[in-house]
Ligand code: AMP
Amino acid sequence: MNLRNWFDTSFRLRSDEPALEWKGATYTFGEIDARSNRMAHALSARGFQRGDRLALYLANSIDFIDIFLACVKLGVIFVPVNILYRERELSHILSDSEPKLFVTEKELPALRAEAAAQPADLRETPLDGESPAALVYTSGTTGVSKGAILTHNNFAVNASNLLDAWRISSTDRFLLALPLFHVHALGNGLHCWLFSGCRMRLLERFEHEKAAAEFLDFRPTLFFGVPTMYVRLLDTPPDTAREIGRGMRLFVSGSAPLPAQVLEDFRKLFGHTILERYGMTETIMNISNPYDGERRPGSVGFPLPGVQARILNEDGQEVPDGETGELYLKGPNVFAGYWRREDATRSAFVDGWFKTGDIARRSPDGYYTLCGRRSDLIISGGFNIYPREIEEFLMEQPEVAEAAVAGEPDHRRGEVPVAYIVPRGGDCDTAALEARCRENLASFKCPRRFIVVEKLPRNALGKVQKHLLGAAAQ
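Now that the sequence is in front of us, could you give the structure of that chain alone in the form predicted on its own?
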């Protein structure tokens, strides 16, 4: 089985049903199928064969979907590129992946014109589940960006798990505002849509000033977001929030830690407890809070079916429940390796287990909690400090809208924690904030400095880029 076989459940059995809303137009599943078939013929006419790469540098659009599906059907390896990337990052990805074609807004009109004249039917390309489907590059915040090889099976297992775990069906109405170049929207969003046969409205981007109006107009039952989106949605007037909440079935958050305070504030405002889950570029989805049962604040829940998780110390020994260590994963969702980086692939696995680089702990009743990236760990005077613990406390304070904590070199202690604060509605009394930290946190965890900034540096999915925090304070 390959992804086309799975998508055909929607393309053929629901060919006349509404599939996609894009910029005021509605397309059926049959029309989406035909559009991507025509695009596949256009790519074939340009010489594309199975295993070739196509890199795409586009914002969300129906053209993005057409080209992605055409690649899936031909066995062409799809390389989505972050539209925020500039020359240095683009050059690395293009030289590494060596695409036959790099599609940008400039190239798109010609490709559209070539596809328009092509047949609407397409013969199936022989592919198995282990065939590469996409080459998704990591963010590269701790080194050169690497291409994770995601197979047809990786995507299929992931979508099947999420449909079952989150009760997604053809009756859902799905609002997707995440960027399709990221695995969150590509691996979860598009695949859950096509596997379930639900109706999806795609937005070019999330605009918080227009978000409430989009919810009220489309009346979705399902929404995938990142924490910054939910922070922005907290500005929704209470009556509007309750009206949106009445029609919703499920809000899901991922791609960055969801502060427990945001979860609680959102529940009070919208009447829904956000479901937080945990995934990575290399593994798509790993762990999720339950649909039925406790969605525990600060926790990402339980491993999904088929996913094995273990927490090991620096000696490679499993740690007891309640203690922290690095999270290792194994399962059919785990990628095939890094593109042309055998050394990086070897170092990423130990006895078949993928080293996530995330620090975690497991509760006695099985819930997993992420404590931060291994690279974010602050060691101060011999004590381990996990920035997320301090960030969670700071986010509970009424004058703090957003917070991030990072290590700063110190000649006596090696490193000390420093807090970067985005104030809520004006000034922030950092002395009062420091006093509260000293009352509630161990002395070695208290930030040595509190730096007020207008905003935190984030990537396209809202994850704080801690290596840029110093520049944000300038």
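Would you mind generating the form predicted in complex with this ligand now that we have the form predicted on its own?
Nothing else is written out below except the one chain.
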């Protein structure tokens, strides 16, 4: 079965029911189906065939959904691109994925016009569940990002698991404010909506000043967020928070660690215990706290059905409960490999188990807790940042001799990047450096501070000791 077959339950059986609220208008499932059929015809008319790639650089919108669904229906591989990316970041993704079309705001009016004149129904494209549905670029540990190939089955298994695990049904009202270009909103958000046939209100983005008003207006029962969103929601006045809490059924958090204190403060304010879960672009969702039963602060819960997890030490031996090691995963949710990167795919797996790079431990009663990461990945507001990418950019600047970037704890965003710079002789104008970062890198990757140091702390092998960077700046 492909995703269209799964979505048809909502498209056919609920065709007259409200499906999507977008910018004040409401669309039925039948309308969503027809809009994407028209878009699919428009893409076919442009020569799109099964297996071609379409890259999309758009903020959340109904057009995003139309184009995604059109790709699914045609077997075209969808490549969502982070709209905060700049030229430098885009050029790699485009040259690597070789899309037949790169859809930006500029391209959209023409596509919309071409779709308007097309028929509302569409013949089925023969596609099996192992066909690639999307290529999602991860921020690469080696500096270049890699396209994770997610199949129709990967998305389908994930959505069915989440519907069961989190009791999502057509009676839910779902508020989605996460960016659709990431797997959190795409794999969990869109797919849970379409699989369950619930009513979804989509926001262009999460704006913390307007969030409470949006909740009160839409009265959702279901919300998915990153920890930064929950930290922001803690500013809600107590009466409003209680009112929001009364109508809600479930708040889910993921993409970065949810501090236990935030879980506790949120429970007091909204009267709900946030359900924390763990996922990755390459695997979609893996581990989740239970719907019934203890949602343990600081823990991500139990493996979802069909997901096998094991924790290995440096020698590849399974560790006893309570001890930490690297988390490995296996299951029908795990991606099909990296696009055109056989070497990277080979090294991502050991005996068929995917190496997550996350360090975890399991308690004797089966709860998993994430304890950190093997790489020096920084997660800021739920967006991933690999320091190496920023360091490489900084080192290309004429006034920089050496640079190291590390994460610094931040109450709102979890972590923020900070740059330590060794200048190439003389002074270093950090304001000018910052301006160049802003021009060339996504905003969340721009170091929040630039600290000029005489030298970087290195070990005997010459490797920068990131944990000593703070002291080097004294």
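All values derive from a computational prediction rather than experimental measurement. Numbering follows the first chain given and starts at 1. We call the rigid core whatever largest set of C-alpha positions still superposes within 1.5 Å between the two forms.
### Query
Hinge check: of Ser375, Asn440, Arg448, Glu243, which sits where one rigid part gives way to the other between these two forms?
Between the two rigid parts, the hinge is at Ser375.
### Task
State in degrees the rotation separating the positions of the smaller rigid part between these two forms, with the larger part superposed on its C-alpha atoms.
The computed domain rotation is 149 degrees.
### Message
Keeping the rigid core superposed, can you check how far the CA atom of Asp427 moves between these two forms, in angstrom?
### Response
In the core superposition between these two forms, the C-alpha of Asp427 moves 29.2 Å.
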